[in-house]
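The chain below stands alone and is given as structure tokens, in the form predicted alone.
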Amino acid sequence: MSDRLQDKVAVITGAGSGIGAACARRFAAEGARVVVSDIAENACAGTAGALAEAGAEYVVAPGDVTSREDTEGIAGAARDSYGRLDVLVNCAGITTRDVADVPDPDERWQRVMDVNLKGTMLMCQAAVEIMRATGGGGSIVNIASIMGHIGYPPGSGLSDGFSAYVHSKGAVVQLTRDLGAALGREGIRVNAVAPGSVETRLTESLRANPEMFAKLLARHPLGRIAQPEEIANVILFLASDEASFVTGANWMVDGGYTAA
């Protein structure tokens, strides 16, 4: 076990799978006490089991990030269990594919915006309140996306130009900049990570389509998509004191996708 986050208290949303689960495992290995959160307690079970097996210190705090009451409860679990909150990682998120069965287009758009943008904003508000109260500063890492900087490739079939996923992630980038500028003098750093394609639940349908997946790989100069642990490594750096002079930034972790 290393100590890059020794005794720090970290809240991770979307921790039941993918990047969030990878962050929970990595943070615990680096000495953090972890609040594992996802929308339902059973979604947290696998991650909680892995942390328990590793002998990590953690609590489970399920909740819906689109609810102010729930986000205050998630952040409050850190304060109530450990007396403070040092790190927030906003991994909870969905894509337009997750709401494809919702018949109303306005409702589909709003649902993605609510989870990805409003949920990130509400969690930031709840965390900042506790960070201010305890006076120790803190670090927030939001999960944006390369699609917050570029559009989907023409002809990909992934967007008609009205993709709420693209809109929401672009807004997360700007939220991060605004918070980073506003909170810096209080010792609270706010940064974002913009992953490219990652082998998680969110990309299952893309990976299941051989033709589409081949095109996706071809757009990555490294010739592959990322593993969740590779994104978690960058998030760990931004969360740690090693990134003490980094705030309001958005880090591309995309295998060269946006550089090509």
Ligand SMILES: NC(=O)c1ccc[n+]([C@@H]2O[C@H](COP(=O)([O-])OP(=O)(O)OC[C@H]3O[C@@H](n4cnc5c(N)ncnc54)[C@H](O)[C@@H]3O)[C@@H](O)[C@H]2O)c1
Second form
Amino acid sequence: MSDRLQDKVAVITGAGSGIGAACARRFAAEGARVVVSDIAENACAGTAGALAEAGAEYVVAPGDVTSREDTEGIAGAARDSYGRLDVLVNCAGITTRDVADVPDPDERWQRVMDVNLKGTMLMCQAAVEIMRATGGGGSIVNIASIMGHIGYPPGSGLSDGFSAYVHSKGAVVQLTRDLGAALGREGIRVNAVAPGSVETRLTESLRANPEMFAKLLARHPLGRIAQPEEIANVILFLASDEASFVTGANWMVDGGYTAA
Ligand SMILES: NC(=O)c1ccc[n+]([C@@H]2O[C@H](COP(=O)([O-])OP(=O)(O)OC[C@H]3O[C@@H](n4cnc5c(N)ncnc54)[C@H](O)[C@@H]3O)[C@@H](O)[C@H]2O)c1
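Show the form predicted in complex with the named molecule, please, because up to now only the form predicted alone has appeared in this conversation.
Up next: the whole complex, starting with the chain shown before.
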């Protein structure tokens, strides 16, 4: 490990699990001071425990990214604890499978949009305000998806064509372009990654279905799905000064899914 984020203060949402937790561990190993945030307080504690064991500097700031008050509190924890905010990684996200028990279809759609799109937007707003106030620019990495660039394959059984997940991730791609264009002059870079399938809680039910999982593997030219650390590697690059001329970009991290 090295010091690619030495002295940087990084806020990570969805840090209790999966890609966010992998980012928290990796960023800390690269010298960042990490604000660990998630709606699930016990999940935050799990990640915090790993950081404590590694001797990292961190604070825990649980919250719901769909609430403006909470997002201001999460970003504010960076300012209050460390006097600045250099990096924001928006990993909080849900799929349509997470809202399957909500009876009203309009509400199901809205909940996914609220977490994935509104939550990302609110966190960006709260972080940018602090980046501006403290100066020195910053770097934001949003988590889109291959499903922000393409639709679900016909006959996959994963969408009826009205999938809020697809809609929300496509909008995150555009949010990233819009913000990247708007904030460049202020030294604030905004990029997104678009992962293919990753071995996290989010894909648990798909991986538990052997037929579905075989189809999923077949769609990734590398012949496997990703480990969360492989997504965190690219997020780390985009967050760091090594990506100093990259903004408004959407990086596919998909094992070739969208190339095939
Ligand atoms: N796993 C994949 O295959 C995959 C593929 C493409 C994109 N992504 C995206 O990556 C991101 C991270 O997903 P993951 O795979 O690590 O899933 P995950 O379920 O392991 O982690 C998501 C985290 O977000 C948190 N969260 C949910 N709603 C929240 C809210 N309202 N406020 C704050 N936190 C909230 C959850 O508690 C959870 O800890 C998501 O945006 C997801 O859409 C995942």
